[in-house]
Structures are given as C-alpha cells and as structure tokens.
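We begin with a single chain expressed as structure tokens, specifically the form predicted alone.
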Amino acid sequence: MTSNLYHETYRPQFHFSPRQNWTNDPNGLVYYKGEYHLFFQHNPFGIDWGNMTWGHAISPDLVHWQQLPNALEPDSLGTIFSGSAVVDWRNTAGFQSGDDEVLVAIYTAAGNTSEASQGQPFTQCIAYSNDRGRTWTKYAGNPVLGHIVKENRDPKVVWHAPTSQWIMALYKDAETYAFFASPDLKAWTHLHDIDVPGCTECPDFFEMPILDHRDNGSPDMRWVFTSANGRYLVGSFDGHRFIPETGPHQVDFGANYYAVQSYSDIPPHDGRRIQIAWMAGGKYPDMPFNQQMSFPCELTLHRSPIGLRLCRTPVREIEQLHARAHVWRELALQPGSNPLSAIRGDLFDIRIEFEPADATEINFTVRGETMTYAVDGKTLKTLTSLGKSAPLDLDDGRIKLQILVDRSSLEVFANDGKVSMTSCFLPQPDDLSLSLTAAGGTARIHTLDVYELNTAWR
C-alpha cells in the first residue's frame, strides 16, 4: 500500500472501487446492525475478469466504505458468481450458534471455470456468518439448487412473509428467468418461469409501497422485478405466481449501469429500497484497480399518467461529503454568459431547476464533456449525456437536475429521478472547468447550487 492509494488520479472519490484489481457486479447487499455490506464480484489475483471470488466492504454510511477480507473463495464446485444475501431473523435454516443473527450468501458456483471445477455445472449454494459477515462457511450439503440450463445463475432472495417462504428470482439463459421457494434455505421448490423481453443476468424482486397512495388507509404495494441492466416489471406476487401489470420499462438510460441490486434488511424505520449498479464498462488507465461501483440511489415507486414507474435518486447521504456551496437564485441564462467559469475542481454535487424559456439547448460542460437538455419545437424534449439520449418531458414547465461529478463518472438524475444516466467519463487531469450555457435564446435558472465535494477517502 502506497500513501496514494485512494486518490490515485482517476481513483473515483464517492464510489467504491476496490483497493487493487477487477470489480464487477455488486453482490450480496444486506444491512445488519449498522453495517450497510457489500460483496462485489472480484479477482484478487489480477487487473482483468477472472478467478471470481466475493469480495466485500462495509459501510455505515453507503460513502464511506471500508474493504475486508475476500468473503468465499473458488472450491471445486466452480468459482464464486454474483448472488444475493439475508439476513435469516427466523433462523430457518437453522444455523445460528450466537447471539447475533445468521447473515446466509446465496450465490452461484460456476463450475468448469477453474481447474479445481472441470466438469461441473453452474449450480445455486449457500453460505453463512454468525459473526456479522467477517467470516463465512459454506453449507456443507452444496449445492441446494442443482444444475437445471447452461449457465443459470444469479440468485436473488428475499423473504415472503404472508406465506412464510423464502422466494428466489433466478436467471435461467436467453431472456428467461425462475422463481423459487423454500422454507428454509436449503430445499428449493420451482414455482413458475418467466420471459422478459430485452432482458438478461442478475435479476432482483422486492416489495414496495406506491408513494402517496394509500387502499383503505395501507400502503398500496406493488412487487418490482429488474434485470441487470435495470429495465423492470411492477406487478403482483402471492407467494406463489408474480403477474407483471407493466413493463419491461427503463429508469437508467445511461451508457455504464449494468448489473444492479437492490439492499435486503433495511430497517422498517427507513424503509428505503437502495440500488447499486456496477458502472459497467468504465476505463482506468495506468490505476491499481480496474472498474467502480454507482453512487448508492433510491428508488421509489410512482403512479404517472403512463403508469406506474420507478424513479432514482441518490441517497441523502452524499450530503455528507457537501464542502463549499455556490448558490444562484432566479437568474436570467443569455447566450453567451457562464455563470460557472469560476468554478474549477473535480468533485460536485450540481443541483439546477429551470425553465428552457425562449432557449433551444441547456448545456452543462463538466471538465469538457457537456451534457445538453434540448427542445425542439413542442414534442422532442430529450436529454443527452456522454453520447446516450433519453426523453424527458417538462414538468410543469421545468426541469430538474441532479448530476454527481466524480473524477471518472458523470451520473444525472431528472426530474425527481423519472429519469436517470448513470455513466463513466475519463476526463483531462488538468480540465478541471465547469460551464452553464443556453443556445438559441435566454433560460431561467430558478435555482443552481453546485457543492464541491470532499473526498470520502479519508
């Protein structure tokens, strides 16, 4: 370990990464006694994809994360794929031999991915911690899913309490997914298929309410289905059959969010469902480590003239890392004029709401790449970041933004998270510039903070 590490040049300073080698999909994500936990597919021993293992990294805060020890390690059943944890309150599987309660990792062996696995299948196993997640041992009766097409895989549990079942939402091949319940763990009873079109890998299942919508005084609660490039299903689910109502739709139109998953055990007090995404894709030259994680988001669910959508925004904690503030209020945009030429750095939280007006483009230039809200005539209202496009209507003849600079990603979040883009850039060392510009007329900014950032490698 070197004095540099962490703030290596394009190090990302708010999402994780490990401290050294590849990183993909974020794994595992549960919460337990003040730990918010996240296992990442990793590869301890080199830069590149390979020898898949469960890394890990804990935080109280979903900002400022602290790596341990690898989780699960290759055996002969196949390497360490992506998978999903609980927390097993019950203790259903009967595995608790402490005070606390049993962390269970539900993940894929993928066999014949190393020497020690040739021959064997991709199969579903477990493993469990009763020691808050420092240390692990694998079920000694693996796999508890056997081998059922190609390379299934991908596991997502989650508990179903009116029928007191664990439900799994597995990836079969193509566009085909399984469900999945068992009483405890171990046995696995299939309930039913599902095919969701231009979807694949990584899928996750959860319940959540409809915000500002309440049926005889309970929140109207809706099951969502994503994939690992986050297009979703909401529907219903009893136990037994979920029904998709609607979907597949897309909340993340940018070019780096793959593999997403949500956190299993937050407190009934919070009560918020939080997403992670592995930005997918993302470049690193000359750095010991190689790939990130997305900034924590929330997700929330909405009725809308179209129907019901999920939103995404980031959570409130990067409110944390807030340094100093540059504020503008009810400020007239000309052709011309950059209200941000001062500004110079490469960490912000920008927040803008505005009216295009008489303007025909809206761009911020963030160290040289620009994103552009763009109005042409009265129909095409569209949204453009780091070469991806997403349509995005006025609302009540705004718009509001949220964009996340961090040294090697850009993520914009609009209108309340109706739509988000989550992507990685890899900007000049030296172009450490901001620019707010309007083409084609004047824009009113009713609105603009932009909040330097302190790092959370401290």
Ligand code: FRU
The other form holds:
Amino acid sequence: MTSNLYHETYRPQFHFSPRQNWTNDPNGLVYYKGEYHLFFQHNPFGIDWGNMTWGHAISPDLVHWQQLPNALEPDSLGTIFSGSAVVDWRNTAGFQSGDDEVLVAIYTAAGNTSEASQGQPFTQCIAYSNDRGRTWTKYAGNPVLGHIVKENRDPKVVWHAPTSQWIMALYKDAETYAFFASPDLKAWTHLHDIDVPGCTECPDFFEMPILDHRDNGSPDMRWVFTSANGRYLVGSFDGHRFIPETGPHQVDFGANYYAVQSYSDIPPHDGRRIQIAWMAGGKYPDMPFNQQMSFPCELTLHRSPIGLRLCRTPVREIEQLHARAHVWRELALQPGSNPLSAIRGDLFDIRIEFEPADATEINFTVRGETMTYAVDGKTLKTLTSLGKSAPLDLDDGRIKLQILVDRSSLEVFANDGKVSMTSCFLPQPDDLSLSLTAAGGTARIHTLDVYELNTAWR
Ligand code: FRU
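Starting from the form predicted alone shown above, please give the structure in the form predicted in complex with the named molecule.
Then the entire complex follows, led off by the chain already shown.
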C-alpha cells in the first residue's frame, strides 16, 4: 500500500470508502460510547462483489472514519449478508460478560453462496461483542430465524419499549416484507407480512416525532418503514401490527441512493435519526477500492400540505471540515456572469438561497457537471442533477440548496431536505472549475456561501 492511500484521484475525501476492495450496503449502524459504528458489505478479496463479509469502521463524528479489522466472516451457514446491530441495554440475550453493554449484530447467513455453505438456505443469525465491537462471537444456537422463502434477508431490529420486545423487519421476496417479535433476540414470533409497492430488500423501521407538532405537550410520534431504495411508509405500530397511513413516498431522486439504513441507539439527548446509503453504481477507474457510502444525513418528519413527509439533510458535523468561505449577499445574477469563476477545487459545501425572479434556469456547474433548477411557467419546476430530475416548488418564493461536492460524488439537498439527490460522478481530474449562472433573465441571489472543505483523511 502506498503513502498515497486515501488521497487517490477518485478517493472520496469526506465519505466512507474501504481502504481497498469492494463494498455495498451499510450494515449494523449503531452508536455506543462515543463511537458511530459502520459495518459494511465487503469483499476482502476482490474489487467486485463476492465473499460477503462485514467490514468495520468507526467514527467519533460521522466525518472521520477509521477502518478496523473485519467483524463477521463467512462460515458453514453462509456468507454474511446485510443486517443491523443494537445495544442490548437490558442484556435480554444474556450475552453480556463485562461492564460494557453488549452489542448484538443480526445478519443474514446467505447459504449456498460459498463452498462451505453448499446446500444451506438463507437464514437469520446473531453475533455479539463485549468489547465495544472490536471482536465478535457468533451465537452457538444460530440460526435464530430459519428459512422462510427464497433469499429472505436483511433483518433490521429495533427495541419497542411499550411492549418490551425486539421487533425485526425482514425482506422476504418480491415486494413482501415481514415483521417478527422477540423478547431476547433469539426466539422470534411472526407478527405479519406487508407488501410495499416498488420496494425490495433492506428494510428499516423506526419511530420518530412529527417535528414542531405537540399533542398535549408530548411529541406526536409515527413509525417509518423504509426499503432499500429509500421509498418509505409512515404509520402507526403498537408492537403487533404496522398500519401505514401514507406512502410509499420518495425523498431522494438521485441515481445512486440505495440500501439505506439508519443508526440505532443514538442517545436521547441527541435524538437524531441518522441515515447512510450505499452510493450504488459509482465508477472508480484504477482505484484500490470500489464503491462508497453517502454522507450521513438526518431524517426529520414534517406535516406538509400534501401529508406527512420525510426531509433529509446532511449532518451538521460537515462543518468541522469547513475551510475558507466565499460569501455573497443580495446579488443580482445576470445571464453571462459567473460569480464563482475565480474559485478552484474539488471539495465544497455550497449553500444558496435565491428567487428565480426573471430567470428560467439557474445552473451550478461543478467540474463539468451541471445541476439545474428550471422554472417553466407557473407549474413546472424541476431540479436536475446528473440525468435525474425531481419536482421542486418554491418555498415562500425561494429555493434553498445545499450541495456537497466530493471527488466522486455530488449530493444536493433542496428546501431544507424536502428533496435530495444523491449522485456519483466522474469528473476530469484537471477540471477544478465552478460556475453559477442564470439563463432567460436575472435571478435574485439572497445568500451564497461557498465553503472550501478540508479532507477528512488527515
Ligand atoms: C442489497 C443487497 C442485500 C443483500 C446484500 C448482499 O444491496 O442485495 O439485499 O443482503 O446486498 O451483498
């Protein structure tokens, strides 16, 4: 390995990517004692998918990551497919041996995907760690949930306090998922199945408050179900049955947003619902690694004129990387002018608030890739990024954008996260240009802040 490690041409500078070889889904996202754990689908032996193993990284702040030795390796039950992790605060499984609480991982043993597991089906298994995730022991009684159908997989487990039990959401097949309950993470009882149109793989299931809405002083809570592609349902859950009241809806419209999962056990005084996606499908020519994670985002639930909707914004910890700021206020952006023409770079956090006014298009071009906000008459307003488009209305007459630029990705967040677009790109290495232009007339820029970013790889 060379000293250039983590500084290669297309190496993300503030997104997680493995030191080398393949990754796909984020797995086992759990916070414990000052560490955000990120396990990830990993092929330790190749640049492409295979030999599924849980790789492992930790971070104190969701920005700086340190890769640790692999956590879970294939065995005779199968290779290790996606799943989740929890802190077993009450030691319900009886695995705790020291003073630290025990971490429990719940994963799919993908039978018949390796020599050693020939003829085995896909089952759900658990493993535990008594040393803050550094070493893992697979439970001797695995699998804890036997085969149901086809390649059933991707268990996501959450504690349901009112009924004092664990709840598992599991992907079955086609567009069908199932819910199970357990007192101890070992014995699971089927609750019910649910069909979610347009959704496959990687369920997530969590409770969150409707922001700014209080019923008799206590927050009005809902349960949110998400699938791998981020499509989500919002509803109620009483420990036995999930009853959706709206959805499926979509918050991210980008080309590379998949296998989303949110953190378990974020402390109540923080209270955020933090989600990471695999930026599926990025290209990384001649790199020692293949694929990367999205920047961690906070999900919030809002009551809007069209119903309950999620918003998705980057976690504030990005500000730790802010370096030089370029700031504009109350700027009339005329066609033909580019206020960003003097700026060069490949790492930015760009924030803008504007009124289109007479302009029909506002264009941001980052290293040759153009993102456009287009106003076509009164009704059609769209945000386009790397070939994908999303409807985006003005909020009080304005559009607010935050754009995170890394070496191989562009993530756009519009109007406080009502729409996000998670995309990979492959810029020309020597093109470090930025531009902001208006077309069709003059736009009114109220605020424009371009932060150059430091690398997270120190
Ligand atoms: C989603 C997925 C999961 C599976 C894993 C295997 O990308 O197909 O359903 O567990 O990847 O790597």
